[in-house]
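Next up: just one chain, as structure tokens, the form predicted alone.
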Amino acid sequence: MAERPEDLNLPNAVITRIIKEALPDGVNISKEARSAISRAASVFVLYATSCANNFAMKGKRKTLNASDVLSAMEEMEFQRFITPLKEALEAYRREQKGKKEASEQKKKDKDKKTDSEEQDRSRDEDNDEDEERIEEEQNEEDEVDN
């Protein structure tokens, strides 16, 4: 847990970016207002986490999951956020699945390349051995002819 209250605040750069995205162009915000929004966001995150933790504890789990957060939103009477959160969660899962598939494909391609390189090396070694054998046979024939 945090030892000081300011340890619980979200980074100012993140808060500033969120505020700028939410406000129309040309609208400014004072440092005091930005600080108040930052503290309010931190309190919200702590409260949502606490509520979600209660759902995890009821389920006899130590790990919070997405359904705990969604249940917490409903308990906190933030139903209007549930649908956007579910949509964001699905987008996140699709993205993660795509990354996993890309990673697996990259690994397969690397394995195929390694196998191909090994076959090429083996073929080269076989060709070298064949060339040496032919050379030896020609030397033996030349010796017999002499």
The other form holds:
Amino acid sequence: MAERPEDLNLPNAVITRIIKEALPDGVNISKEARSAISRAASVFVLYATSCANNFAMKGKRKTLNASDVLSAMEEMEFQRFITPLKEALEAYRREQKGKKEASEQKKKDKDKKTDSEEQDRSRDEDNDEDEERIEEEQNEEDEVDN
Amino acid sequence: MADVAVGKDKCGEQRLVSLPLSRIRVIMKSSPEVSSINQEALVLTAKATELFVQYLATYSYRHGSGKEKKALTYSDLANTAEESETFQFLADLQITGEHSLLQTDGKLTVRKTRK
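Target state, the form predicted together with its partner chain; input state, the form predicted alone:
Shown next: the complete complex, the earlier chain at its head.
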């Protein structure tokens, strides 16, 4: 297996914050302890990835997916993580769904706005609604022809 | 691939995951047998790593001798790696040549022996 001297370290600030939030207030964490936990976290990622990859390969897939990661946790005997992970996955999927819908809605709104702006420019200042309607109908017809 | 889906936003509001997905991805991809990683797998791995950090810290604190002094020290962690079955893998893997956690040099590079 090839050795690659990549920086596989996680940001200290984030690791420190996670540790502080997990431990009772007022507990001091030595620099060496923090450093060791950070390295352990990187090792954990590698181990989990390797494990998850085995599940992917068993399923004849080349892409690691969520269920591979969950299976890996089981395999590594971190069953306690499975429930919170499933919850996180649900939350993530909801968020993604919300974003997708929001951007689709934005696009719809943007298209509508662009149409009405073009009509404003081609029309003169007085607000003749009939004229607008006729123009809209013409636009629609044009679209249909296309 | 966008990492902006989850993570801490500018006002520090709690999001799904605090660890940077880009970095997690780098670590995952350093494994030569891995081809590609779906975004959900990336998010879950990041989240699992956070849970792991919490678990390792609290476990080591509870079982360690630093507890009386209200401190978490390096030896608490070394003990955990040696004595706990769950965390045994930290002692098993060879990292920068020698023992896993007992190296205090900055960089972490991995040389794995897989059975």
